[in-house]
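Shown here is one chain on its own, the form predicted alone, set out as structure tokens.
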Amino acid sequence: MIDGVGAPHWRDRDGWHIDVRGLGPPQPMLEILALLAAVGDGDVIVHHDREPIFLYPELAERGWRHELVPGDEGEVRLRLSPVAS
């Protein structure tokens, strides 16, 4: 587990995962940004209840891009990747 990240998170072969479902705003964004700061690079898969539109400008500012990917029913799943320099 990574210090400073309270939401469930784990490492899998496709990158780090974080599950922020059930958290009220602004906690999902804070948890996701804390994980991104801790891992530095590599893909992060976000499991969310809704599309986090307010997160997108924060990601761009920090040099990350997002992509919606297939997830479980009722889940919004995103792949976050660092923008190549």
Contents of the next structure:
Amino acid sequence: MIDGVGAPHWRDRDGWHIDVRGLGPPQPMLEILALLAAVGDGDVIVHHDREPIFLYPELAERGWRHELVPGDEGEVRLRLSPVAS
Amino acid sequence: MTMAAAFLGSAGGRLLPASLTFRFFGAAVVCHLAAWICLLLGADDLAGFQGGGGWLLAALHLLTLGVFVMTGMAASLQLLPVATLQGFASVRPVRLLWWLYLGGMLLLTAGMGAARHLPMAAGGAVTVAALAIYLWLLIGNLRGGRAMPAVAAHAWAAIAALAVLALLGLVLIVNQEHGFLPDAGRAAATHMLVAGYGFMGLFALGFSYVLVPMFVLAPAPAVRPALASLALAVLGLGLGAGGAWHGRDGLAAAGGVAGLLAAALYLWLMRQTLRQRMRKRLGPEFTLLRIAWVLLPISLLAAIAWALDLMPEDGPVLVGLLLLPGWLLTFLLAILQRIVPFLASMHAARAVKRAPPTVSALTARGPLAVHFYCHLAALALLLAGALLAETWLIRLAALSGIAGALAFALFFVRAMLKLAAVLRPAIAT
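With the form predicted alone in hand, show me what the form predicted in complex with the partner chain looks like.
What follows is the whole complex; the chain from before opens it.
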């Protein structure tokens, strides 16, 4: 587990995962950014209940891009990757 | 697991088109410049100003209706659906709001500038009709949404204040022609208090609880102190406006004290937010924001001194200057400096997935630095001019304000050009 990340997170074959469902704004953004700062590289899969549009400027500033990918019923899932990769 | 399910909660329904959001912000930027130009034309009237027609009244309403309400509309229509997790059913009412409000506001302020009753009354009626659409949109969103409670409560209180101030505004316009109010000066003071500390002030406080944590990357402030601050603010507004309307100085001063306590709680929450932030280096917009935060309690202290007859003859003018171009305009310009590039970057990121322009790339630091010094110089010169009753100082303040507003407009235009350069090819493909 990574210090400073309060939301459930785990490592899988496709990268780090973080589940921020049920958190009120701006907590999901803070949790995701804390995880990105800790992992530094590689894909991060975000499990959310809405599209985190206000996260996008922060991702751009940090050199990350986002992609909406298929998720479970009622879930918005994003894959975040460093722009260089 | 389906693609449709994956896009549940997509922002599409919660987000207005970029062109619609930024036209409100753009109008606010133009009105900011127009307000300073009108002040230059009406500088002679500032000492002892109590309302009535003329360029000064036009400057005041370009500032309040043009800059404050336009910015408030854009920010609330863009941010409220994100906070309440509920979008607007259609963008058509927002488009209607835009055209109606722009037309009404321009007619009203032109009528004020030319001191012509008919366009003033017609513009006022159209503006109030547009504000009714805005209220309907806000109420619909707040009623159906699962909002952040502190933000929603502030929005409800601001809505009530907007209804009162719009009615008061219409009464004042009709009174200019028919003169039925026993004391129009007191009615105008009540209108100013409800507009400044009520609608715009409560909006500024409420949206601070969303925007400041988002900009500095900090947890949302605690809900209970935020609601306590709101309760004190509403109590203060009721007492202050009631005291001003009935000419009861003690009541008005008690309202000011309640407002001061509300501001103290709000500022404490903002301090806590800044202390908990993840973003260590804050941009120059936060210097402007901190100056606005200092001007809020100062304006309330001046309002209390005015109520207790401790101010010089031009006390109401000084309170108005500390409240409107002081606290509120400084606050809004600080927020605009951050929110315009932030929202532009967000819209760009949704259109082009790979390397959209960053907030820093969309922020023109040079023009904003020029604006910073010009705005502060304009404020200082305005206050000095009002205190010393020197028209040449007011004119200098207006010129400094015009230079600052032009620099701010340059920042806005640059950001829009960069956004358009990204969006055009994305739309074309």
